Every structure is written in structure tokens, then in C-alpha cells.
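The chain below stands alone and is given in C-alpha cells; this is the form predicted alone.
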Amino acid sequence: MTVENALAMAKSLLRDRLSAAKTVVDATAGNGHDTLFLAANTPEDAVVWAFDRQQEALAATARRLAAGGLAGKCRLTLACHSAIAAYLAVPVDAAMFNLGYLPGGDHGFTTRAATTVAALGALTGLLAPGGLITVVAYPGHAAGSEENEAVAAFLAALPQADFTVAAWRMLNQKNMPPILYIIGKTGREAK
């Protein structure tokens, strides 16, 4: 394995998970690099859901889809994160957090301690037993520091009797590189 920015090491950590996953979500739809990825590397018949909050991230999303011939098994969703659990009912095998900015848009606009750590929230209560979310925070600027703690204290505080998280980033780089969570449901059915 090479080691590599955080968010591709989220994607090597997923990579596996995925060949098997009925249900998966992007929650941070983006520019849709990550539903992208998602999609090509589930089954052909599982679902993958991307949430985002901007109309131009979606379109954004659909359009490399489009291209890359994978819209039909994406339902792209112009909501919070924070709304998952409105949308989903049924068991999530793995899930995509990459928090921050649109890149190329508005870096005002960004996701929020309070969103995200509700969207957590959602997921590991909807997380499959071996399933697997991973996030990538940005600390490096005022907004992404307050959700890199809150996200940070959320994950801390879940119980590892059901669930195990780990943190991973380089440590030589400059500009507070990302932080890479991950976060897996014990192979135990949840009670």
C-alpha cells in the first residue's frame, strides 16, 4: 500500500468493503468525485446515495456520473447530510464524508459541526455490522477546526463495544493536512 493524501487513503479503505455493499452513501456529494468512485466500485445493483446542500454540487455530481455511465444507481439528493436517517431506513455498508468547501465554489459556504456531527449521528445508528464510514475534516481553517473537534468528541464518545475509530493524517506536511476518521461497526448484530 502507498501512503497518500487522506482522502485516498479513505478510498483504499473503503475499496473493499464496497465489492459486497447493497447501500452506500456519499455525504458530501461535492463535485461528485467520491459518488464517482462509490458507484464504480459497488455492485451493479446496489444503491449510492449523495447528499449535498448546493443545486451546483449535484449537477456537478450528475454530470460525471453521466459521463461515466453510473447515474441510474445513484438517487442524488439536494439535502443535508444532517437529514439522512429522513431518507434512509435500511441497513448503510459503507459511507463517504469528505467535509469542507465545494472545491471551485463559495469557501464561505462550508459543512458544519453541527450538520455533521448529526449526520454521524445517522449513520453509525443505520451502519451495518462490518461496515465502514470514513471522513476526511480540514482542520486548517476556522470553520473546519470547529467541526474537526466536534467530529473528534462525537467519535470518542461511541462505544467500542460496537464500534471501533481510528484517526489517521500525515504528520509531516504543512497547513494542518487532513484528518482522516474511520469508523467500523463491529461484526456483532446491533441490539
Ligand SMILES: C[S@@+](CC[C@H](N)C(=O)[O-])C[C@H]1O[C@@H](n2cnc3c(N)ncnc32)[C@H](O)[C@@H]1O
Given for the second form:
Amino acid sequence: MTVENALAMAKSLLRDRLSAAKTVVDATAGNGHDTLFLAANTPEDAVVWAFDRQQEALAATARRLAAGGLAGKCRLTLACHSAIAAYLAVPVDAAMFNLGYLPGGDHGFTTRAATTVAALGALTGLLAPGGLITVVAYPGHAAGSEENEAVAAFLAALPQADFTVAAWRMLNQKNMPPILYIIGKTGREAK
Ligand SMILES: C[S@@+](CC[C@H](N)C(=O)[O-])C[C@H]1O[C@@H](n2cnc3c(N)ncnc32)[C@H](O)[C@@H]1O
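Now that we've seen the form predicted alone, could you pull up the form predicted in complex with the named molecule?
Starting with the chain above, the whole complex follows.
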């Protein structure tokens, strides 16, 4: 195993769980790299939900999925991820959050503490036993720092009997490197 950046680390940790997943979520579709990763690493009959507040982001995601021949299993949803429970009522096997703003896009559309924590509340409620959520947070900009603190406080308070929560970050990288949070729901995954 090699030491990778936070996002690559998140993907390495998720891969195994994805191989038998039925329902997975990309909470921040952006340019679609992570949605494509989820679609490519789940069974053919899995459903990948991808949320973003920007039409521009979903259009980029749709193009990427179409080029990869994986659009059919994805449900691209123009909505705040805090509203996820209005769209999904089934157990979620895995979910990814890649926080912040669309690279090259409007920085005003960055994820925010209150809605990110609300989305994490909804998704932890939907998470299947054995399910995993990864969150990559960017404390290097002002809104990101406040958001990271709110995310860490929310996750630290999750009940130990139901969730295992870990944090990972590079220790020798300059400029406030991203932090990866990993949330696992205790219990056995359904066969
Ligand atoms: C860092 S980008 C995600 C990168 C993306 N996963 C990829 O693979 O390219 C963060 C995205 O979160 C979206 N976003 C911001 N606030 C949101 C919210 N409340 N609900 C859903 N998406 C949101 C932004 O529009 C932006 O596209």
C-alpha cells in the first residue's frame, strides 16, 4: 500500500464496500470524477445518486458518465444534499463527500457547515449496517475551516455503539492539507 492524498485514500477505503453495493451516493457531484468512480466500481444493477446545487456541475457529471458509458445507473439530482431524505428512503451502502467549491467554478457555491452537517445527519440515518461514508474536508479556506470544525464536532458526537469514526491527514504537508473522515456503521452487511 502507498500513502496517497486524502481523496485517493477515500477511494481505496471505499472500493471493497462498493463491490456488493446496491445504493451509493455522491453528495457533491462537481465535475463528476467521484460519481464516475462510484459508477465504475459498483455492480451493474447498483444505483448511484449524485447531488449538486449547480446545473453546470451536473452537466459536467452527465458528460463524464456518458463518455464512460455509465450514465444509465446514475440519478443526477439538482438539490442540496441536506434534502437527501426527500429523494432516498432505502439503505445506503456507501457515500462520498468531497467538500468545497467546483474547481474553476463559482467559489460562492462552496459547501457550508450547516447544510453539510444536515446532510451527514440524513446520510448516517440511512447508512446500511457495514456501510461507509467518506468526507474530504478542506480547512485551508475560511468557509472550509469553519465547515471542517462543524463536521468534526458532529462526527465526534456520533454514538460509538452505532458508528466507528476516524480522521486521517498528512502530517508533513504545507498549507493546511485536506482531512479525510471515515464513518462506518456497525453491524453486518446484508448478503
Ligand atoms: C469540490 S466540488 C466536488 C468535486 C466532485 N466530487 C468531482 O469529482 O469533481 C464540490 C461541489 O459541491 C457542490 N455543492 C456545494 N454546496 C452543495 C450543497 N449544499 N449540496 C450539494 N452540492 C453542493 C458544489 O456545487 C461543487 O460542485
